[in-house]
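Okay, so here's just one chain, in structure tokens, the form predicted on its own.
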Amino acid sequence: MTVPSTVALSVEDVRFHYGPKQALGGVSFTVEAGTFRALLGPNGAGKSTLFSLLTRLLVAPEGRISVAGHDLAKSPRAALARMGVVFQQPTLDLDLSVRQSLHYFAGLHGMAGKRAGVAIDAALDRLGMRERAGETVRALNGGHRRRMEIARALIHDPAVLLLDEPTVGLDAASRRAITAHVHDLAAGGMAVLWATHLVDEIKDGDRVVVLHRGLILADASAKEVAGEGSLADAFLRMTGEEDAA
């Protein structure tokens, strides 16, 4: 299959098990450039998973994935380049100041000098944080936690961005708000997979992939998926699931 130019990310016929267990079941779909894709399903769908193949954590034995133009399989480390993730669980040095853990990241990429601290102060006035850069990490409420791994994962300018379940534990307010900036991301050109179990996170013009069991049961724009009703109704119809908002 040929993929347009403006496709950042690709899975196509993805498949996993564990053991016997089937965990995928043949997924496909794409994320354009600029565009905020919610991948929604319930616990147990096999969201995680698929973020697991996707970042080279698990190998996909059967299907095909691209990211920036590069497969995962055969070129790995130029698709992972072309990738930031903000991941469920996490994974911060509470000791550290915002601004050396990113700079500890930076170099983990190759960055040094004047050049990580461009970026750095960069991908902080993205996320509203430059006035938190010298303040330990420890200081900062979940929230602003969350925002700093989203810098985090955009200091080496990734096509894609992948965020697992990104808002977990926090509270209304943080939860509208780390939405609201990664909406704003997707809005500026990045290509965004979202995934969660809440559609209140959902926009009317998102796209939509709703995963259960680990098939596709749509893949369309939010309004689409919702029909007549809520995409909370609609969602609820397909996969049995009651806490969806």
The other form holds:
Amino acid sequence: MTVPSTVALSVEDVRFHYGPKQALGGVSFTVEAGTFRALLGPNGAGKSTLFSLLTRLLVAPEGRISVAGHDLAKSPRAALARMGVVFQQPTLDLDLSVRQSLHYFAGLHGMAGKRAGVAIDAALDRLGMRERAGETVRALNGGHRRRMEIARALIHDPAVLLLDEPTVGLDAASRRAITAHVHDLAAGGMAVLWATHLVDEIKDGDRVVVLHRGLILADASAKEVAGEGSLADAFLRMTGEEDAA
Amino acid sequence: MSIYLIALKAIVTRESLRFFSQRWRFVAALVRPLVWLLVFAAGFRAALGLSIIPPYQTYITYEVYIVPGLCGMIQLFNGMQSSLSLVYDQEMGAMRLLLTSPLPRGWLLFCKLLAGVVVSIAQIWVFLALAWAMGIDMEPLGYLAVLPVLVLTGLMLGALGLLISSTIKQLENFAGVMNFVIFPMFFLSSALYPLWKMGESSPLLRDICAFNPFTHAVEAIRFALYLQWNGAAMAWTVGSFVVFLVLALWGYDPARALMRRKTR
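Condition change, the form predicted on its own to the form predicted together with its partner chain:
What follows is the whole complex; the chain from before opens it.
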């Protein structure tokens, strides 16, 4: 049992339907500070729906989501202020420079001037992107664009970092680098929720929630989920899917 | 500075940087009114006789008459384009990012509207400068006096775009909006011909034009360019803005596009 004060993200019995189609059927889990929590599920498992609910694009009619102790339904602004998000689809302005883009985001969180500048530099440093600050986003490769989006999500010092399949479309080296970076962030105290369908992005010590057809099939450490065999085998067995790497 | 103003500044700065970093977009936005001014107005100059009507104090050429209407047209296109992009997929990602800001959605949407207005005003000033270079000049101070009016008319048209995009599901593409919103609003207004001229051919059409909020936006701009105050046009514009904004904020649902995709 975890100590409640370290729970950065709590999802309790969240359900969602698209018309008659069930997308999530009673999902509950927590993400504690300093943990890398993988949300593992095949395509169509409900991961993106859950992310839409977590980021308040959709509102959950049932269940409760809280971020750093703030109920997302009752105090959405306080909850959003503690949340950093990296969406599956890129959300970058290609013609702006890295620094201009980050200033825009800082402004959306009420940060300006020197305070924003310091926070932006710190976030760029954490992702090893400081020397790229003056380049236009268009000039960056896919991996660096993603890193920039992660840096952006950290500017306002969130308690929890949400990433929705952040390595989609990246080459193997970039995938590995970004996965390692985010594991480092978790090791540094950040609560991380990382949605993926690729088991090689998960380390043995990570906590894993296996989501399939809107239901949680397992919620344990990667090692426990894997059992005697590999995590990939266990995942395939549970979901009957064949697209895990 | 409050976090509300910081966010406003950030959103306006982003829209301006995006617009001016794409030079072709700036040029393209100017081509439309310039074509009207150079081609359409030249053709109609001989056909249309204009009597002296306020705010003009003398006979004017047709080119002079349609400049305020073309300013309105720039804002009409801008308002529709930027609002539609809010809802449909082009800017879905950017919109999702915007909505992760811990500020009220109403404020964020208002900032977005205002940012679109700032960009449209930049286009209008360049258009007016080009018109001036062609010999179509306004009162010197009119170029400044028109500024607050343009903020208001731009907000009104942006709010209308937001309202349309959030309520009418069928208008999924810009061509539909062109046919069913922009063209009727533009042609059924005082942008191209004065209302009295319209009334000569059809009193009904004149009445429709007089009801069209775009007519009042154009008249407010026209009077301001000649340093005159048109209280009725301003009141219509303010009233329309409030109504459109309230309805748009009430109807705006960023989840709609997502839900539509998933329930198909």
